[in-house]
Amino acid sequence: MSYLTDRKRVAGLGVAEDGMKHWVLQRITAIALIPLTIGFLFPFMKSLGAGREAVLETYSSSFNALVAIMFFIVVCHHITQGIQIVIEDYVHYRRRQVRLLLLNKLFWGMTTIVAVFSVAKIAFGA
């Protein structure tokens, strides 16, 4: 007879803890994207179609540049997490899964770096 509770018996087995952390982070990034998207889209729509000078003027403001940088970081992280879940759920061959997960991280990591660098270049005077 075991005196362990059900929780103690399964503690440390499987990847449930990591899965829960991933699920919570996915929800946090989704909630964070609501105000960031609004904060990004209004200045972006204001300068859309107005020419290069209008874009430079809009994102030379430190607030608009900071919101744009945070938006790109959070959106790329959110997409990385979502694609990771799809790969883990639907790719059954371990080697292919590892390759796709690596490509996912590399692609969205590089996309984040390029987006942040682009906004920073505009903000600090192209």
Contents of the next structure:
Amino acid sequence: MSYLTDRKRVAGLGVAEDGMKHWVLQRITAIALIPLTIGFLFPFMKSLGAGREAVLETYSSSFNALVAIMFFIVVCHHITQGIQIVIEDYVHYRRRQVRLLLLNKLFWGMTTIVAVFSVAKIAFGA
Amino acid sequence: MSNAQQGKRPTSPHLQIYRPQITSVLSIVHRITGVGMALALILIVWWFLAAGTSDAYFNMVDGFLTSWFGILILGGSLLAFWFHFFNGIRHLKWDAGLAMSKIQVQKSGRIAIVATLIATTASLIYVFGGL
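Switch from the form predicted on its own, shown above, to the form predicted together with the partner chain and output its structure.
First the chain shown before, then all remaining chains and molecules of the complex.
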């Protein structure tokens, strides 16, 4: 042990996996969400409580539906990455951490599919 | 050398005796608002699912989201959104290596708070004011 240098001791451990890709993608999704959140939020806020007819009308517009679909795909990716960091920071017991990380990806992957399906169904005439 | 140091390193921050600063408070609020909005997003997806399903299902979900409890959750999420939005831009600037001095970081933090309050008020007027 004492013959190992610090560099040698840590090589292959820690973040030397896909941390860089995670970091870059989190920034890319963040930048994409600047226009997408604004574009999603305003028609959505106006549709809340306006009745189902108005909602179907709003999202039968290709523009509103496409912005909503893009928003849901990108935001679910951004959320997956954010929750992953929170789990990695606060859950130290490795087995539980891995279980939660898998559950996190599964849950937000499914949420993306439900969201895209729902908006598409409205856009194609629910 | 490395082994001698292990176990002697400082384990900061000691939260019980840590004086909150604008930088550390906004940092943890960024994380809290992120996780909180994730929960609100589930409700929004549920609302879209219901809108694509039937009148009865939609009225149930829409009624819940526009009840006082739903408005409280969504209004809180709106505040959380604008904070995460402006504070996120702050983070993106730092990632580009800009505006990282102590004075600049404190100033941009105050700007993010003011911008959050203005944007939240403006969006509430947009929703309820019939603009």
